[in-house]
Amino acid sequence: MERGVVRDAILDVMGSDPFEPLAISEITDRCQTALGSAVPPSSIRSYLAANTPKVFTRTANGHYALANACDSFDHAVIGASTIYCADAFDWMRLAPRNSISAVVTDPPYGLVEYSEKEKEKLRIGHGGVWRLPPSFDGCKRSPLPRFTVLTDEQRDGLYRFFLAWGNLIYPILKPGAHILMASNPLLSHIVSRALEDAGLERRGEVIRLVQTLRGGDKPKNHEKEYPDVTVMPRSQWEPWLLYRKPCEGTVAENLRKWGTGGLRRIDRDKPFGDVIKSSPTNAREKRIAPHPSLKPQSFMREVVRAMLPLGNGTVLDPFAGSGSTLAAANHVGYESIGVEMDRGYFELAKNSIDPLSRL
């Protein structure tokens, strides 16, 4: 059988469902069905091996997808950033192994608050799991997700979500790649356990010092009865979990091979620190990118810069929102990829990444 016939059959099989990596045995069976004759598995394996990574990407042991399969998702290129409109899980299944140098992301902590039902309540101002706090000193406060209302089942779902996420992100990270993930004091222990169970190494936390006006409230509807009581502490910090895929050998050996394993210093005399003074996102940035979890560019630029120790590689934000991570990466001169499943926020990010990066 001519080699070109086998090649065309493989490409037809892989292209029929570009979102689903296939095992060599599945590819062989479908090629044999399409050609109406026996195709030696060795021919399939040889062609796949000879054309990886140019045409195909090896997504797992014995599993392949088209190398440009991620481009099957709707996407846009803004500067050195590419943002995809896709479910992060679907995108990660197709992404090439050992291709991501760092992850900086602010995921949906409780998952519930970003369901279609709860997002619709937020958009019409009807609350739901989102708490719509009263104005403070004449300032309108942003909606806040009420994580205290999550049930045991929802908390268990949070663990399963991030365990599955960790298992998918692990193979596409370069050895030594860091993950910096925004979290919440009420839920960070659940997310941490999931990431550790996925095989990632805990490397500490980065504390964002910020007066958010969360907490500090008196008992609801009984403020006069208990004027000296606070239900929860006034929040003055935000934890960002820091994890790393294990290095190959020493950090120096890993840096030499992969360009990852450490964090970029602020300068030769000053290392990157784990406490960063910050402010709430200013009104100008909110006008550009009105997303309920928008983080300020001053903070994002500092942490994004630190994630590539040699200043080279690709930063991924799998929960891109309105694109603040990508805007920060553009500003500091890094290549980046964002994935956002909500069509509205994807369209918002396309229009906000460039103006945010220019601030």
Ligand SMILES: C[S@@+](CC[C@H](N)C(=O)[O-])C[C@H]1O[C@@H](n2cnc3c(N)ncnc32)[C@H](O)[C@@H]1O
The other form holds:
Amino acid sequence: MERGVVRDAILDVMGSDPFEPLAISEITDRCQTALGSAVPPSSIRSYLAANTPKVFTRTANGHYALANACDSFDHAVIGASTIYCADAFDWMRLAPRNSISAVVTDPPYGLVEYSEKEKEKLRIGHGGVWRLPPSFDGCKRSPLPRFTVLTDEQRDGLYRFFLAWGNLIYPILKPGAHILMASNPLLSHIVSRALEDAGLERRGEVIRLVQTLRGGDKPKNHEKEYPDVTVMPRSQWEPWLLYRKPCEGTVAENLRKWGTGGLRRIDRDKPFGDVIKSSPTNAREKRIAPHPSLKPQSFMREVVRAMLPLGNGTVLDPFAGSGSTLAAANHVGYESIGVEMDRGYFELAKNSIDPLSRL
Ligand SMILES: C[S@@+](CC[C@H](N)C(=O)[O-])C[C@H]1O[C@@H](n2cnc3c(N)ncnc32)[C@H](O)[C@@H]1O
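I would like to compare: after the form predicted on its own, may I see the structure of the form predicted in complex with the named molecule?
The complete assembly is shown below, putting the previous chain first.
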């Protein structure tokens, strides 16, 4: 059979649903159906091998997809950042292996807090996992999700969510790539367990020192009876979990081959440290990007910069929100990719990345 005929059949099959990566056996079957005759799997295999990665991507589970399959999702390019409107799990299934140099992300935690139902309650202003903290100093505070209301089943769901996430991110990371993930003291142990079970190495935690309004309350409806009691400590820090895909060989060998494995120093005499003083996100940034979980640029720039040891590579934020990671990456001169599922936040990110990065 002519090579051009096989090539056209493969491209038709792969293009019919660019979101679906296929095994070689499935591609062969579909080509045979389309051509009405037997196609030797060896011709399919050699065509795919000869044209990967230019035309095809070998995906995490060894299937093939069109190389630009991720670009089938709605997306926008802003400076050196590309933001996709997609479910991160679908996006990761299509992304090329060993292509991401670092992940910096602030994921959804309750799993429920960004569901349509909870977002509606947040908009209405009462009920659900979002609580409105008390105003003080004449300042109105942003709503915060309440993680203490999660049931055992939801905690188990959280573990399974991060295990599935870890299993999908692992193959698309370059060996030695770091993941820095925002967490909170009530749930970080569950996320850590899941990331370790996915094969990632724990490298420590970065502590963001920040005065929050979480905790520090007197017993609800019994404040007068127990005026000297706090139910939980007032939280004054935020843990960011640091994980790494294992290196190939030594750190030096991995740096040489993949450009990853270590962290970028602040300067030659000053290593990146794991406690960073930070303020809550300021009003100017919140006006540009009114997302309920917006992280401050000052902190994001410091951590994003540190994640590429040689200053080269692509930083991914699979839960991009309004794009604060991408804005920080643009500011420090790195390439970045963001994925955001909610169309409203995706549109917000498109408009916020550039002004945030210029601040
Ligand atoms: C905690 S927020 C991140 C906010 C971000 N740090 C910022 O500064 O704007 C998490 C984001 O993940 C998004 N999200 C939740 N599940 C997702 C999924 N499966 N794929 C992509 N985005 C998702 C939510 O819509 C939300 O905007």
